[in-house]
Each structure stands twice: as structure tokens, then as C-alpha cells.
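Given as C-alpha cells, the chain that follows is alone and in the form predicted alone.
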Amino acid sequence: MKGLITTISFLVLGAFAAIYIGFGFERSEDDYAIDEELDGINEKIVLIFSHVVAENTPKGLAASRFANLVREKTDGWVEVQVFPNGLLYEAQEEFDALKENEVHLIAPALSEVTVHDPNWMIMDMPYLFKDEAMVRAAFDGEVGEILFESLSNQGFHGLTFWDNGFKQFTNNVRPIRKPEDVENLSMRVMPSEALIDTYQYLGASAHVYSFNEVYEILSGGTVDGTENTLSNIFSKGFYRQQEYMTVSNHSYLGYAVLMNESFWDTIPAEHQQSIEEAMKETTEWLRNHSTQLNKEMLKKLEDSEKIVIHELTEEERRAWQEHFAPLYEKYEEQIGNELFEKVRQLEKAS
């Protein structure tokens, strides 16, 4: 009998304990702390990364590398799905898709960004940078900070700048050695007011076409020429459709890796940190890779003997820089002198 009473008492006390602990009484918010930064950390996140170039280009390889690093650093809790070659959207369409969260990552060329923020037109000024070290100092320093801060007003969160390389002139009419040689040529450019102005200032006509249309318009003679990096000129076969190339290094083709600002804020802090670490490692890798790749592509272009190549001398380069002085005056007045002054400081320091 005593054993029965003991058993019943134990069950009754257990029931009361269960009610109290599990669902009988609400605890005060002060009784325990919730780490909001870890909220959602165990929910898988899928990020759609859209870009418009081939997988074997610097940007394409970087996107794939970044996706792998994110998966490793988050133990698979964040998955980056990469869609290259404009499979989802063309360059300008990507911006609207990002705002609508139809994609989560894009890496537009700097010239494409100018459509959304005129401050970015400074990056399309001819002969703004004398070498890659100066470009990267701009990306990593105050110039990059100012540009990303300005773009945040449009709802975009800047993660990093990616490299491709300096652009070169190609065309089917004549060798380009001095500014006058560009006169009366029709040239394909990206949708940047500064680029269009540059060619009009040279007496040429500028025409905007998407990157994936370039081979077709060159092969069909729609335009006489274009400007692009050595890696793109070779990998996309543009050199097969052009007779002349000038190694001019007149403008830099880089990319801004962007996310939707509000979407970025919803990602748990621990995952944000992993994404940023993966992006930093990818950016460092890409810098070394793009430099080496462009050297290799120049050698392949020379060996192909399908295009006549001229490399500007220092004297020729100075003549180009002096020729563009009035264009600089116009855009410094239009954009403001803060960014131009930051670039001048970098030039003095280099």
C-alpha cells in the first residue's frame, strides 16, 4: 500500500512539474536572453547569383569559386546558385531583379552601374589609372567607400570590387595610335554617359549593345570596333572579327558585387561574416588570376597572327592624356571634385 501511495505521489508531482516547466506558466523576458544574431542560423539560405559572362572568364570563375567557399564556410547552410551567360537576365535587367529579390547577387561592370548612380562615371574616365596597383588602391580605399555609400541610397549593398583588367581598342578600319585615329569610327560601348561622351569627343560614334551581342555586331559589321579586356577579346573570339588592336590600357573594366540592402540585413550575422570572408578570399584570388590571365591572353593573341597589335609608347600615352583634359574638366564639374581629388591623391602616392 505504501509503495502504491509513493508511486501515485511521484506521478502527481511529475505532472505538476511538466505543467509548470512545459506550458503551465510563462517566463518573464528577463528570465532568459535570446541571441537575435543567431536567429535563423539553422535555416538554409539559397542565394541566386546572376551574371552575363561565360564561366571561363575572370568573373565567371570568381563567381564559382565564391559559391564553393560560401558552402564550405557555412557548412552548407548558405548555398549560392550561379547563373552565367545572361541565362536569367541581361546586364541592366539584373538591377531590377535584384531590387525585387528575384536574384540576390549580381556583379555588373562599373560602366553598367553609372546608369543608376552618376558618381560612378568617374571610373570610366579615360586614363584615370596608370596601373593596376592604383586601381586596387582606389577599390580598397576612400574612392571605393564613397562609391558604395552613394549606391546604398539606391538600395544596393556593395560587397566588393572584382577585377578583370584594362581595356584595349580593337577595330576593322585602321591602327589606332593617336586620338585622331578614332575619328569617324563607330564603336560599341557599355551604357555609360562618360564612355559615349569619350568617343563623341574623339569624333567617333558610340553605340550601346549588351555584352552578349558584341560578337554578332562585330562579325556583321554593325560597328567598326569596340573596347574590351585582353581576356574577353580572346575568350569571346572578338579578335577573329577585328583587324587591329591597340594595347592602350585607356580604361579599366572591373565589377561591383552587389546585394539588395534590405535582403542583406535579413541574413544572420554569422552567415554575413562567412559570406564576407568568402568574398574577400575570392577577391584576392581574382586579382592574381586576372593579371596572369591577361598576360597569357596577350601572348595568345600575338601568337594567333589574326590581328595586328600595336602597344602605345609612353610618349603616345601622354598625348592621349593631354588630349582628354577638357573632358576631365567637364566631368569634374558634373560629378564634383571630391572623387577626382581622391584619385589625384592616389596618383601622387603611387
Contents of the next structure:
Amino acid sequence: MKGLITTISFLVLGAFAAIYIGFGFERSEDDYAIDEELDGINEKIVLIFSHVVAENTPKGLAASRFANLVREKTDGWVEVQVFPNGLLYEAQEEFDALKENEVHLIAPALSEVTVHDPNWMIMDMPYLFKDEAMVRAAFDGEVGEILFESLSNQGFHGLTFWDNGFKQFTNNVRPIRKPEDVENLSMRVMPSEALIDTYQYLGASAHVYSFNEVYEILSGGTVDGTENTLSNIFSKGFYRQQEYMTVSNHSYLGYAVLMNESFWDTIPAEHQQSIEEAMKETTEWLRNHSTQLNKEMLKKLEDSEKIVIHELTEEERRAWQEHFAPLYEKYEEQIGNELFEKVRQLEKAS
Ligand code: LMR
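Mind sharing the form predicted together with (2S)-2-hydroxybutanedioic acid (LMR)? What's above is the form predicted alone.
Up next: the whole complex, starting with the chain shown before.
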């Protein structure tokens, strides 16, 4: 009898176990511990990174380095495909392409961003930042936070700021040493109202052309000159089309690395973390190399003997800064004094 009861008990337990495991009980979604952050973790993601400069420049080298780091950190699950030299889009076209998710990463010059958010014109103020340390303090501190916060209202997610370097004057008419030397020159600029205004304030005319048009407009004499960093002047061959270069360091050319805000939110958190780590490491690498890269380019420009180079003295630089005082007042009124006050605090702290 006892044996019979034991047998029946085992049979009943076995039946319940069979039903529970899968033959009968439906386990609702709630029964599984779904780690939403892992959603999509095993789906390959391709990020298209478009930029407009040559590969052997600070931004070009940084983009390639970033792509390699992302591949390593995600074990290949996220692939960044870099398209340099404006192969896909010019700088302003990149913003629309980003919004349409036709590209996923862009790194426009800060001056290009001003078209979408005028607050960014503060970064175009001539001689506002006395050295790279002060610029980086702006990037890393409240100035950078305010600018990225403001831009996120336009649907752009700011990942980081990348460096290039200070801009220099080049032209075909005369050596530029003092502000009046720019009078009546026609100069190519990026599409920033503050840049256009700066040249008009100097008695010159400012003309907006995309980066890939610059070589042609210089060689064809459409404009007398332009401004850019040493790495861009060398890598794009502008020095072969210009008589004079002034190492003025009159304003800083940096980049905002941007993603589409809503696309960023679709990336699994684990991959977002890898991307942010790769971006942080690349930004640090670039800071340690951009100054050196521009110094190397200056040496190549000097050795080329293709362009007459004048380096502003400290006294000449002070004269430019004093000359621009009314421009700072105008833009502090237009942009608001919060950002200018933060920059003044950086100046005092530096
Ligand atoms: C330009 O002058 O348009 C370039 O400086 C752009 C860039 O990305 O460096």
C-alpha cells in the first residue's frame, strides 16, 4: 500500500512539474527579468561619421582613432564608418543629414554651429581666449555645458568638443600686422554672423563659402584671403594660393562632436557607455596632439618657402585686442552677459 501511495505522489508531482515547465503555464513577460539595457545588444550598429577636412588633420586623425576605439570597446558590435573631406556632405548640409539620420556623427567647426544656435558665436569672438588652456577650460566647464544644453533644444546631442587650434590670416594683397591692414580685403569665412561682422568691423568684406570651395576661390582670385588653422592651411594647400600668412592666433577653431538626440537614445546603454569612453579617450589624445600637429604644419609651411610668414608680436596682439573692444560689447548685449561673464572668470583664473 505504502509503495502505491509513493508512486502516485511522484506521478502527481511529475505532472505538475511538466505543466509548469512549459506544457501549460504561460509565463508572462513580467516573469522574466528583462534587462532593457541589453535590448538590441546583439544587433550590429553602423554609425556614419561625416566631416569636411583632410584625414591628416586633428579632426581627421581623431575621427579615425575614435572609430578604432569604438570597434575595440564593443567587440565589433558598433562600427563607425568615417567619410572625410566632405565626401558625403558640406558642413551645413551635415546638420540636416544628422537630423534625418542619414549620418549619425558630425564634428562641425563651432562657427558652423552658430547658424543653428547664436549663443555659440561667443566662441568666434577674436582674441577672447588667450591660449589653448583657456579654450579647454571653456569646453570642460560651464561655458561648454551651457552651449551643449542650449544646442540640445535643437535636437543635437553634444558628445564632446574637439580641438584644432588658433586661426591665422592668409591673403594675396599685403602682409597683415595691424587691424588697418585688413581694410578693403575680401575674406572667406565660415557662415557665422560674428565672423562676417568682425571683418566688416575691420573694413573688409566677408564672403561665406564652404570649406571645399576655398582652394578654388583663392586660386581664382574670387577672394583676397581667408582665415584658418595651420593644419587646414597646409593640408588643403591654401598656402600655395596665398602670398602672405600672419600667425595671429586671433580666434580658436574647435569642433562640436554631435549625434542626433533621438538616435542616441536608441543605442543600448552598454554601447552608449563604450562610445562615451572611446570619445573621452579620443578627446584626451587629440588635446595632447593637436598643438604638436599644428606646430609641425607651421614648420612645413616655413620649409615650403611658398608663403611669406609674419608672426604677431605681443605688442601687435594687444593692439588687435584693444581694437576689438566695441565688438565684445555688441555681442555681449546680443548673446547675453552670462557666457561672457563665465569667460571673464576663466581669464582671471588662468
Ligand atoms: C572651414 O574653414 O570651413 C574649416 O575650418 C572647417 C573645419 O572643419 O575645419
